[in-house]
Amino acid sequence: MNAEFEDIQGLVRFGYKHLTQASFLLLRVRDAGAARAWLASAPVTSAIVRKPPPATAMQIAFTAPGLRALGLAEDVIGGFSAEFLAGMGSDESRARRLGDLGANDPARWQWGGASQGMPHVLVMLYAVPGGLDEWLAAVRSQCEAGFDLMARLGTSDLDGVEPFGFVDGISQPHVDWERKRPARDKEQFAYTNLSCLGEYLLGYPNEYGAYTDRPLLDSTRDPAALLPRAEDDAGKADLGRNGSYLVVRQLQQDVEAFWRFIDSQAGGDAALRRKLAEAMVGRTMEGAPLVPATAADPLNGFSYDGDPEGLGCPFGAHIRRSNPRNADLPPGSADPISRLVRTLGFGSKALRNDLIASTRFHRLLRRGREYGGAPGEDTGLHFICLGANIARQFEFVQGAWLAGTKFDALAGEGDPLVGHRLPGADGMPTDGFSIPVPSGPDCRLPGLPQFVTVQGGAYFFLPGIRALRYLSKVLP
């Protein structure tokens, strides 16, 4: 059975690139009855392809405190993941794992930290050029009776280029919407960009061939049959089906500091300036990868199998960390003996590859938007991603691959773009970046300053549209 596009919020399928204006409202429930009344008829945009494309789009998501404020029963809320229930800025252990230390500490955030209070609802509004102001004013007027506005996150249209100057939004997994690939726990011996639907939507099998935990209700709690029924537990009403977890992080980018540091290393050499910046990102400024790609897909059709020494794209480059493009086993021939050798981890190449977890279990759908850009304005990215498992997807990528200082056998390096630069738990520095060279020691750039600072963040549940209508009722 194909995906139920009419019940899926459109953001899971689309980036809404034609809707270049966007604004995100962080709301708190003031009157639960009035809030539910608005949710019952809010014009949420589905994942159905429409021609012509819509001129506006709305998406709605909830934090765990927001579900409580609406009146959802506590035992139902308990069916969501522990990470969602705890929240992004909830404790020191999570902050340490995510690299939310020093200037990134949740206590310093503008929203989402313990001192500011959690938002309850995220309303994401998108519009064609010139169409946002009227759309935003209408929605704010409609929400007024049930919600208080906590913050409004504005965005900018930088024409597909992030604030440091690089083409962005290139690499995305290919979601198996038609469910053609068998969803089962079977080893993959080559990297593929195709992902099971259950990696991004609750209620469908994932790369392990399993269903992610989510609230399943006795049918008596859904007497009007508003909710879809669970595939894996016949008769149960599935509150999670066609929904996803939505991660939002506001990342302020210090563009001047980035290029000032690059200039200090390049010593006035314009070609070297560009080369160093591109090595840190892993792509040219126009978006081409630093390793060969296929002619059919020159921006995304590549892996790192042909670059085992990191001579093309450094091991610690941002795109290599965020998506190592590896399979379950190191590359090699398909014969049984070779496969056994690689499975057991013999050989130097196998040992290095064994240091990186298989990519297919940690993919994310990214839907970020830039903000700022005018003189005197803060500039950065509203990092937005979707996945069915916060711990295995976002928290793993952020903690082990981006904030981690031992990624791919590196030492003393965090991510060159988003690293916090504070010493590790062992006291070792994390502010270096190494560029392998064909012979001799790596070229190492020491003393990287912090270029990106977290200003806020939260975990949200983006429900299916039927689940959204269920949440608008008087809940048992």
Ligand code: HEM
Given for the second form:
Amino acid sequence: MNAEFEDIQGLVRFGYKHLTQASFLLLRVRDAGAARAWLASAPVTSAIVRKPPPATAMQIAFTAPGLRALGLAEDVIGGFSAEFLAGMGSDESRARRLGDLGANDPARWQWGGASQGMPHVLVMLYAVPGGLDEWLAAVRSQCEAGFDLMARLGTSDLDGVEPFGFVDGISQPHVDWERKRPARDKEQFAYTNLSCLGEYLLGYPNEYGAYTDRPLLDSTRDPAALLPRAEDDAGKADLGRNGSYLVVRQLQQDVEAFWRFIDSQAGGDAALRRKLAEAMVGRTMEGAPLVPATAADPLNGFSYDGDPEGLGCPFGAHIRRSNPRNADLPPGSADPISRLVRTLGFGSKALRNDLIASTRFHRLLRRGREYGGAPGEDTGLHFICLGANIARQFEFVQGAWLAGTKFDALAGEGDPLVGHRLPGADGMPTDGFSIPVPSGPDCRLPGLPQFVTVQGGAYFFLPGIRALRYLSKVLP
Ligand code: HEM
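Previous: the form predicted alone; requested now: the form predicted together with the ligand:
What follows is the whole complex; the chain from before opens it.
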């Protein structure tokens, strides 16, 4: 059975790379009636392939306060996930887990922190080169009656390279649109990039073979049958189906500090300078992986099974932390005895592998856009990702793997790009970076400054298009 592309917002399927201009509007509902009237016919772009591709695109997503402001009943809102309801910048415990401490503290954010009030609606606008101004002006005038503009997040086209200078947007999970992969909860012995549709869309089986919780409505609450019916409960209208959660995090990058630190370590050696920076990312600046890949897929056809000592790609490199490319069990054959040995954690390499959770439950579809980029300009990445489970996907990767100080048996370090460098709760430093070398102890870079600062963020629900129209019909 094919995915219902006509009901899915396009961003789940496409990165809209040909639409190089983009702008994201953070809106608050001022007049719920006028807001709903606009949502009823807003020209939101679906995931259907169009030829030629569209010259503009629009995506619409909501925070929990936004759904409330539109008049959605409280018990229906309660069917969304706890972390979506709480919000990204909501409490100290979440801030600690996500590494939102010190300069990253939500109290200092430009938007999405407690002091500014939450945005209600995110309207994402994309256009071909030169097409954005007109598109933006048209949409803003359509939205005027119902919404106040809280902030506009501008973006810039750096031609596929993020501000530190590395090619970005290379690795993405391969979404199983055709649902070829049987829904099952069976151990996987090898890393695969194919990932169940239910990891990115609500209403479909996920990697556990289960349906992620979402609001399921009594059919009496959808008398006109605007919503699809739930696959796992035919009597219920599925408000989540074909929708996803969308995480936005504004990450300011201090490009000068990044290269100044690397220069201070490289001592004028140009080749070493590049090597150190590439070790921190885990790819060359042009995007090639640091471990051998298949000829068929030279950029993405690799895992770290052949690099158990981290000699090719350091364990702490950004891409090895954010996707360790492991399976459910440490590498080895699938025969029952070797499986038992690995399950019990014996074997020299098994211990380290056991410290990393299985990747397939923690994949992200990344859809970020850069901003700034010129010298002296406010510069960074609007990090954007999609997933059906914010806690298990974004929060786990950000908290346990990037901000976490115990990733993969490493101690005293966080992610070399996005780490906050403050001591951990146990007083341990987090500002180191280790590069394993063939003989002797790791080469250790000490005293990494903070290169990336969180400036804002929020959790949104990106509904299916039928669900979007349903939300526009909800009566107060
Ligand atoms: C300003 C901050 C960041 C910068 C400069 C940055 C940069 C990069 C670069 C250069 C790559 C390699 C290109 C690619 O594989 O697409 C990459 C990959 C990746 N990043 Fe980031 N990143 C940032 C923040 C984050 C955050 C906050 C997360 C997650 C919470 C994240 C998750 C990932 C993932 C999942 C990959 C792909 C890894 C793989 O599958 O091999 N990144 N990033």
